[in-house]
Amino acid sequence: MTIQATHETLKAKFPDAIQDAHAPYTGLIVDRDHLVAVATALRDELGFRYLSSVTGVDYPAATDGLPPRFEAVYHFYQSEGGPLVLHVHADRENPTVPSLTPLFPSADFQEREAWDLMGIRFEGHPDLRRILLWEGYAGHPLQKGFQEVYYEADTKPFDSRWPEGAPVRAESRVPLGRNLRYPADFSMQGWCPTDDPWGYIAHDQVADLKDTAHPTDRVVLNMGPHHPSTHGVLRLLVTLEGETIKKLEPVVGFLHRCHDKIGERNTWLGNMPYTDRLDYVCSMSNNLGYAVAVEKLLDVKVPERAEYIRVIMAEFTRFINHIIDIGFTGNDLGIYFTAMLMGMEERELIVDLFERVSGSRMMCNYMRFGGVAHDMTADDVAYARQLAFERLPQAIDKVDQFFTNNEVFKQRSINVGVLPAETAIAYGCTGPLLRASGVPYDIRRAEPYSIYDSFDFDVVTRQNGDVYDRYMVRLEEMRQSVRILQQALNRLPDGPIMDGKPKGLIKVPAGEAYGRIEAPKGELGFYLVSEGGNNPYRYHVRSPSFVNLGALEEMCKGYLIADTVIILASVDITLGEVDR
C-alpha cells in the first residue's frame, strides 16, 4: 500500500480526527485525543511497526491558517518505502499530547527529550523526567522565546561579526549571571530537591524487592560517568542482586551542547561543520545525512561524480566505525589494546585519504548541498584503490583470525546481551544492532538515497541477537563496504562535483523534510523546517546512538555486571550524538 493509500485508509477509518497537512508541509494532522487509536491502527493493521522519530516544534504565531501551537511530529515506517508523517497539535498554554511509549517503546527517550527541550508534556509516559538537562533546569531551551546565557541574536550572521567583522568575547558583552535562569524561589544556600533529580527512586523500589528463594541484598550501583568502559560520559544506574542485573538505566546529558538550538541559529550551510561533531568517529556520514535532508527541500540534482565520491567517503567511514568498535569491544573484554591498535592503524590510513580530499582528518566539513567541496585527484583515487583492493581486505582477515574463533571471546559473547527481533523493532533499534537480531532492514535498501540502488551488496543479518552476532554483522559489513568501494572506484565517472556554483548563503524554500541515511551505527535522520530564509526554523537530529541506547536495559537484565561493558560496546554508541 502506498503512503497516499494509507492516508486515505486512515481518513476513512477516523473521519473526524484526521486531515491533510497544509502545504508546504507533508503528512496528516491528527487530533490529539485520537492519536493513540491512530497509532495502534498503524502498527497492528497497516504494518507501520517502526516509529523512527518524534520531534517537538514550537509555533508561537499563527502559520498557514493554523493557530499558535506546539506540534509533535512523528515519522512511522514499514519495512520498505518512505515515512508516514503525523502532526499532533498541542495548546500553547497547556501543551499535552498522549504518550506513545506504551505502544512504541522507541518513543520513550524521544518523548522525554521533547519534554525536556521543548516543554511538550506526554500524558501516560511511564517516566517523564528531563533526559539531557538536570531536573532543576528552568525553562525549555528549544522554545522560540528562550534566550540562552550568551544570547546575541536569533540567527546568524550576527551583526557583531558581519559585515564589520569586529567580534567581542561573549563573556564581556553578556556577563555570566545577567540572564542565567533559575527555578522559582531558588537559592544556592537553601535549595533542596523536591523530586528525584538523580533517578534513584525506581531503583530503590527494585532494590527493596528481595527474592525469597535467594535472600541476597540488592545494591544500587553507579557506573560512570567516569568509568573507562562507558565510552565517554555515560552514567549507568544499575540495581544488582549479587552480580546479576535486575534494573539498568542509562543516564545521559553530560555532553549536551544544545546542538538543535545552535542549528537554528546557524545558516543552512553553517550547520555542516557542526554535524562533524555529532558522531565524531563518522564525520563524513554525518555530513551526508544533513546534505540529503536539505537537498530534499532544495530539490537539487547532485552530479553523478559527486554521488560516487559521497558513497566512497561514506563506506570508508563505515569501515572505520566498525573496525574501531570491534577494537573497543576487545578492549572492554580484557584483550586490551591489541585489537584496538589493529583498528587504529587502518583508521589512520583512511583518514589520510579524508585529509587529502577535505583538508581535515576528523572534522571533514566535506559535503555540500548539491555535491562535495573538493574533487578527488588522480593520486587520491589511486590511494583509495590501494586501500579498497589491497589493504582493507587483508585487515578484515586479520580481525577475523583474531576474534571469530577465539575461545575466550566466544565464551563472553555468545548468548550474552540477547535482543529478540520484536523487541529490537519496538525500541526503534537500527543498524547492526537490529540486523544482528535477524531483521534485514537497511535504509540503503529500504528507502534508497544517493546512488546506493546501483550497487551490488548484501544486507547482512544474523539470528541470535547477541554480542557475538553483532560482531559478526560488523565484520561482514566491512566486507560489503569494501565490495561497494571497489565497484564505486571502478565506475567513478568524470564530470562536475557541484550542482551550479558554490554559495555561502543559501535560501531554502519553505517546507519540511526528514532526510535519513544508513549511518554506520544505524538511522541518522534530520528533521528540518524552513520558512524560506537563510536559517532553519526547526533543526532536529535523530541520532542512532541515542535511540539504540534506549534498549540497553532489555539487553542487560539478567546478565552479570561484568557483561555490561561488553554489551554496551556491542551497541556501539558515541556520546557526541547521544547527547548532541
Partner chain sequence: MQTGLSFLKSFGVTMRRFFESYVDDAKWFFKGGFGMRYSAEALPTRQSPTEGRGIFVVQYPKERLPLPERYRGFPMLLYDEDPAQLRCVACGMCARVCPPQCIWIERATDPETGKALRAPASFHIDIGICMSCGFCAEFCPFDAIKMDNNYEIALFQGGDAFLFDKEKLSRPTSHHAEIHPTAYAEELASKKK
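Got the form predicted on its own; any chance of the form predicted in complex with its partner chain too?
A lone chain is what you will see next.
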C-alpha cells in the first residue's frame, strides 16, 4: 500500500480527525484527541509498527492559515515504505499532546526530549521528566524566543563580524549576565531538586523484589557517570537484588550542548562540521545523513562519482565503527587492550585515508550539498584499494579468529542481553541491534539512498538477539562493507564531484524533509524544516545511539550487574550522539 493510499484509508476511518498537511509540508494533520486511536490503527491494522522519530516544532506566529502553535511531528515506517508523517497541533499557552509511549515504547525517550527541549507536555507518559537538561533548568531551549547564555543574534552570520568586526570573546560578555536564567526563588547554595534529588523515587517503587528463597537486600547502585565502561559520560541507575538487575535507568545529558539549537542558529552549510561531532567515530556517515536530508529539500543532482565516493567513505566508516566496537567489547570483557588495539590499527589506516581526502582524521567535514568537497586522487584510490582488497579482509579474519570461537567470550556473551524481535521493533531499535534480533531491516535496502541500490550485498541477520549475535552481525557486516567497497572501487567512474560550484551561503526552499541513512549504529535521521531562508527553521537529529539506549533496560533486566557492561558495549553508543 502506498503512503497516499494509507492516507486515504486513515481519512476514511477518521473523517473528522484528519486533514492533509498544507504544502510544502507533507503528511497528515491529526486532531490531538484522536492521535492515540490513529496510532493504534497504524500499528495494528496498517503495519506501521516502527515509530522512528518524535519531535516538536515551535511556530510562534500564525502560518498557512494555522494559528500560533506547537507541533508534535511523528515519523512512522513499515517494513517497506514510509515515512508516514503525522503532525499534531497543540496550543501555545498550554501545549499538551497525548503520549504514544504506551503504544510505542520508542517514543519514551524522544517524548521526554521533546518535553525537555520544546516544552510540549505528553499526557499519559509514565515518567515525563527532563532527560537532557538538569531538573532545575528554567525554560525550554528550543522554543523560538529562548536565548542561550552567549546569545548574540537569532541567526548566523552575525553582523558584528564584518565589516566592522572588533573581537569580543564570548566569555567576556558575562556568563552570569542577563542571558542566564534561573528558576524563580533559586538560590545557588540552597538548591535541591525537591521531589526526586537523585532519581531514586522510581527505584523505591520497584515492587515484588523479594526472592523469598534467597532473601537479599535491595541495592540502588550508581554506575557512572565516570565509569570506563560507559564509553563516555553516562550514568546508569541500577536497582539490584543480589547481583541481579531489577530496574535500570540510563541518565544522560552530561555532554548536552543543544545541538538542535546551535543548528537552528547556524547556516545550512555551517551545520556540516557540527554533525562531525555527533558521533565522533563516524563523522563521514553523519555528513552523509545531513547532506541526504538537505538534498531532499534542495533538489540537486549528485554526480555519479561523488555518489561513489560517498559510499566508499560511508562504508569505510562502518568498518571503523564495527571493528572499534568489537574491540571495546573485548576491552569491557577484560580481554584488555589486545582486541581494541587490533581495531585501532585498522582504524588508523582508514583515518589516514580520510585525512588524505578530506584534510582531517576525525572531523572530516567532507560532504557538501550536491557532492563532496574534494576529489579522490589516483593515489588515494590506490591506497583505498590496498585497504579494501588486501588489508581489511585479513583484519576481519584476525578478529574472527580472536573472538568467534573463544570460549571465554562465548561464555560471557551467549544468551546474555537477549532482545526479542518484537521488543526491538517496539523500542525503535535499529542497526546491528535490530538485525541481531532477526529483523532484516536495513535502510540501505528498505529505502535506498545514494546509490546503494546498485551494489550487491547481504543484509546480515542473526536469530537470537543476544550479545554474541550482535557481535556476529557486526563481524559479518564488516565483510559486507568490504564487499561494497570492492565493488565501488572497481566501478569508480570519472567525472565531476560537485553539482555546480560549491556555495557557502545557500537558501533552501521552504518545506520539511526527513532524511535518514543507515549509519553504522542504526538509523540516523535528520528532520529539517525550512522557511526558505539562510538557516534551518527546525533542525532535529534522530540519533541511533539515543533511541537504542532506550531498550537497554529491556536487555539488562534479569541479568547480572557484570553483564551490563558488555550489554552496553554491544548496544554500541557514542555519548556525543546520545546527548547531542
